[in-house]
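Single chain ahead, written as structure tokens, the form predicted alone.
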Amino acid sequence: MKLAFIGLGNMGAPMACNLVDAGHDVRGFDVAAQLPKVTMVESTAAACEGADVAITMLPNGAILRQVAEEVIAALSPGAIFIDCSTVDVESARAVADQAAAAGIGALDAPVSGGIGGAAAGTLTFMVGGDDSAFDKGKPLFDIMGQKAVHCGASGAGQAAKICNNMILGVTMLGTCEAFALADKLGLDRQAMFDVVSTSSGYSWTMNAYCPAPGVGPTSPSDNDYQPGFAAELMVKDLGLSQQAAEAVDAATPMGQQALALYEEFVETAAGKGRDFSAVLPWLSGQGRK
């Protein structure tokens, strides 16, 4: 296929690069990144022009509205345009019915699997839209990911993904808890996790991203805390959960101190830049309040 990539940064780059080792055509974009092996061109209408399928990969809701109206009016109607930035649900739907009123197909098709997911091609995708473009764009997910979950109509994926964010958020913040309570009560950080990992406190922070480092399968903990999925993009995600529930006046409690919680790791404690699991040793360095 002629594909267009327009967003090549940290998650673009790997995926657009996957698709072209696949024998994809694929033209790209971005305002700073330069990638060797994708075809780079000087604008977003001019990655574009002619493509079957636009891929874009964005950082807010605000600028997939700007370069939406750029790539809608490039492609010809027919064509498929999916955007795997994750953003509120509302701006995914409005470029979904602007897409639709220009006859071309739109998928929101946020991810979950970080930079190493995009680089390794097992990246998972929730996507939103109708069951024709679904089908059209379902070769490329298989392509960049491993799992490709049809959520229902446009917003859905988002929705999925801010849903599935809010636990991670929440989850992280208990398991972190839990450790520095441990640390505090002289229990042993294996042992900790030895119990916690095959009883009823199980779960993927745990036993997939464990934030000791030196405990579990190896997590960016036991790299200093470099960012696998940066606390600042959970702040980001977590604001999205807010934003979505205070919109459909859901409680969320939860979400909502996690979002606080995060806030101030990333805006008083360093945490910009660093994993969202590094809020460990910042809460082990507490005391009771």
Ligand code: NAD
Given for the second form:
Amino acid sequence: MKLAFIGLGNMGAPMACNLVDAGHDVRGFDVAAQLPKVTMVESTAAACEGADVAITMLPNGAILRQVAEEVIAALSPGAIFIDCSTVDVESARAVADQAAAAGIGALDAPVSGGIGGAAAGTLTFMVGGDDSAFDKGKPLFDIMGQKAVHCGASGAGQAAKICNNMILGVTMLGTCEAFALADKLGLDRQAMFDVVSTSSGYSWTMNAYCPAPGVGPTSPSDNDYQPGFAAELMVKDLGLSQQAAEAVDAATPMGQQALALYEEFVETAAGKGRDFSAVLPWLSGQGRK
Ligand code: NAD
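Could you output the structure for the form predicted together with nicotinamide-adenine-dinucleotide, given that the previous block was the form predicted alone?
Time for the whole complex; same chain goes first.
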């Protein structure tokens, strides 16, 4: 297939490389990054002209909306536009409506799996859009990832992503504060892990991504909390969850509190540029307020 790939940053670059390795003809554009493995062109429009599918992997919804104007104007009717960025549900739906009006199929397809998953081609795609667009995008998701879940109509992929990451943020905070409490109660961290990871407190954050160094499987905590999944990205995703919750009047008190804590965390030296599990040493250094 002739593919356009816009946004070749930490995630987009390895995803585009996997598409090239699978034999696709990929033209790329990024305002800053260069990627020798794809045919780099000078604009979004130049990348999209004549493409069967355009893929974007951009920082946020405002940038997506700008880039989408150019993508939709340059693609021919019948082409597919897949946005893999994490953005607000409203932007995803607005872009899909604009694409539909131009006869272009649109999918919101945010990912889980991080930079490692992007490089290994093991991302999970959460996809919103109609069946025919999903069927056309599926072979590409199969190259870039190990699973693509069709979640529903436009916006459903972003909805799934922010709900998942709201659980992730809340659970990580719960796991970290439990370790911090256990420390002060004199409970050995390994004993804490051995009990919780096989008891009703188990979770992905405890069992697969343990925030305590030297305990459980290898995780960013074992690498001085280098991300991993940066705390700033958790602030972004929790912010999107609260924006969505406000728009539909949903009660999310834990999500709201998690956002406030992560916002505070990234303002400190303990949090800036660190993995989101570095909340553990941050909380350990505090007493009750
Ligand atoms: P990044 O900042 O590394 O990459 C974004 C790229 O978009 C940059 O290279 C930037 O130059 C480019 N860009 C910005 N404006 C542009 C424009 N107008 N035209 C063309 N290119 C433009 O970010 P990333 O880590 O690759 O994340 C991309 C998206 O994936 C974000 O929405 C993020 O929330 C989401 N995400 C990231 C991770 C992660 O672990 N990094 C995990 C899951 C989802």
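Positions refer to the first chain, counted from 1. The model shown is predicted, which means the values in this text are computed figures rather than measured ones. Whichever C-alpha set is largest while still superposing within 1.5 Å between the two forms counts as the rigid core.
Core-superposed comparison between the two forms: the CA of A269 exceeds or equals a 2 Å shift.
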